[in-house]
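Consider the single chain below, provided in structure tokens and representing the form predicted alone.
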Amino acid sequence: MSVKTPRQYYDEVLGALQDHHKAFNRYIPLIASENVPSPAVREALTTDFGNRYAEGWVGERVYAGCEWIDKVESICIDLEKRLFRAEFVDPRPISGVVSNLVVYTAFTEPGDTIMALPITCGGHITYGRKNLGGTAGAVTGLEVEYLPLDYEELNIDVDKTAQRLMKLVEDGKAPKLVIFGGSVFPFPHPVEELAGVFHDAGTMIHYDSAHVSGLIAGGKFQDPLREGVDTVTVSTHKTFFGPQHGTVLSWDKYAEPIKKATLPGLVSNHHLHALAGVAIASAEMLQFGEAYAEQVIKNSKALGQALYERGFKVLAEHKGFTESHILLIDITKYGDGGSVEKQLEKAGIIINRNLLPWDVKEGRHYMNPGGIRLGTAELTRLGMKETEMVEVAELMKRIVVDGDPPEKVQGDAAELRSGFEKVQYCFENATKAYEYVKIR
């Protein structure tokens, strides 16, 4: 047997970036936790910002050389100020998941009890209990308490939820934290309505609007901080312009706790390019970001919409299927969700399986779950509108319920992608959107 040389693992490791690159030139990308980044996004992330540290807050540094660091660290705060309407910005933590660990460790102490909802429901894995490994239960050492939710509507239920609470704070339990949000998030959650009870029992507020910053920041969605919530944590690149980091937003009364958790609690060095590029793509949403927003949403109702017509057991048609770039659908007509996602995917359609709040009582696994999750975001930032949705629902169509060979679909996918190959609401777009950029 031989041994590849160091060269000639290199060669194949380039080889397979340019791959992927050729790939997503052709595919349909639906997955809700994904987007595309601007040519100047992408710009940044190739700087010398990725091989500097700038520990400590801006202009407070332990480190010389960050003269120019400061200068868009500054900015990216500002652009988020605005976007958010936040008082205070820690735009450090570099993913969604450390956004959510430094409200733990900022709010929270091990053993205490929080809400959220079971990943079952749509909670993320930042939510979930040590048993299942979750980030809150197995790193921060929290009690996870479950919001309730109304499989109906596909929110958290305002009155169980308050019932819940108070049976809590009865037995001793009153959670320390609540949290917003999820990984399946169709619906503004209840903020408003439930602020003032969690409050009353000296709960804290804390909304993950991981997926759905970019519609927040258009204004198209919901306000949490206007709504009663007192932290906010932000990934930059599902329904925001990328690329992937985070950002914790709060109020001036909670920036000291916030900055401590996040250095020297959680990062050192912070990636700084990619800040640059959470910096570019913040005045890419502060330009763009309400136009951008709303057609997202167009397209979520209008690819529900097609799907209902063509047999597809989209959930919540009764509200008209989502408020975001979300849509969850019942497969189990048509197998699994995992086979169905393998069958896409052989299109050049790329979508994920996803647990219906239903599957693990009525016996179904992670893997080969009852539901697929849809999103639009990235398609919608390539151009795509509502006539678009309706020629992608019909390839998916064509698959599932027609059963045609994906070997068959697939060209006409490629067909329909080789329309849009630039990124849309920004400032400059001469690069193509999934262009391999050599610099070497």
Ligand SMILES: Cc1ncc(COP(=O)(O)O)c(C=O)c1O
Second form
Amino acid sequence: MSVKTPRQYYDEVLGALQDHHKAFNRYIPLIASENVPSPAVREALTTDFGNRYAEGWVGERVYAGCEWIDKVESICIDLEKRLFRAEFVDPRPISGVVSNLVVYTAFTEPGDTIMALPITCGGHITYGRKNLGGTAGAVTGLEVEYLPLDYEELNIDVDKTAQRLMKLVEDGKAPKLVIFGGSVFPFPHPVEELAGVFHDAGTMIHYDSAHVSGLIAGGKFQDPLREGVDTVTVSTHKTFFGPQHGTVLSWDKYAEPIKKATLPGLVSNHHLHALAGVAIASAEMLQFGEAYAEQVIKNSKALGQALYERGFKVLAEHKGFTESHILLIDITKYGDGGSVEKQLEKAGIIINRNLLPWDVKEGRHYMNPGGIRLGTAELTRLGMKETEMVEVAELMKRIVVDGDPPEKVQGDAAELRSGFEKVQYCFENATKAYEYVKIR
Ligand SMILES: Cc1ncc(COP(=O)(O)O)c(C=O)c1O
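What would the structure be for the form predicted together with the ligand, given that what you showed me was the form predicted alone?
Full assembly next; the chain just shown is listed first.
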């Protein structure tokens, strides 16, 4: 058996990258946690910033050579302060997960109780219990109590939350931290309604805006810092304009513990090429964010309606399906989330399977759940509007409801995409959205 040469491996990797780009030129991307950055952001990612260290705070680095890094990072901080109207911004955490870890590290001790949505109800793995391997339990040693979800409203139940909190206080387990937000986040959470009771119980209020950061920056979702939260974490690449990175937003009074938790706690290099990308993306957000966020929400409502009319059980119909980029669909009439995901992928329609809140009780597993989750942020960034959402719904219906072979639909999906090749809501877009850029 012949062993491949280093050059063959090298060529294979570069070939796979090119094939990935070719495929994304055809795909209808509907993963709610993904987006496509502008050419300027991609340019930043290729720069020498990605090879440097800048430990410390702007102007107080412990490495030489940081003059332009300081300039970019201070612009990034200023822009994020403006976008989120935050007193304090730490843009160094390298992802949403690390941003949540910064908050846990700064404000909790192992053994403390926190409250958050369970993963089955849209909570993220970073809020998970120890037995599930979740970050809060397994990494930080926190005890996780669940926030109750109203299944009809697809939102946190205010009365039941207040009752559960009182019981925890009575039992001497007053939570140190509560986390609003999640990975299935169609409606603004009742932060304002619950901020008083949590603060009265001595609980810090954290808001994980990973999914909705771009909608908040665009002024089209809730405004957590005005509704009483103490800390907010950001993923910069879901509804925000990318690239993959994190950020913690807060008030000046919490600046020092957050800075210390980030460094020396959780980063050494902080992916400076990505940070430069976030600065560019933030400038784009400031200029184009409002129009973009408005269109994202219009698109997800239109997609929800069009799918519903074609036989899909899109949840929360009585509330217009969503107020964000996310739709949650009960797919059990047509199979399970895993098989539907695979069928759609064969046609170039990229979605993800998702647990429904009641799945585990009904014996379904996360590999074959009863739901699928869709997000409209990336299609919106490519310039699609409500008319195209109806076309996307029709393509999905042909496969899932009519049972057409995906191969028959693939060409039509690619044709729809071919009219939307460039990133919109940005200053410059000479390079196509998924063009492979060769600099060898
Ligand atoms: C609610 C929530 N928080 C945090 C994260 C983690 O973000 P990142 O991928 O930037 O680490 C995710 C990722 O999907 C998420 O959905």
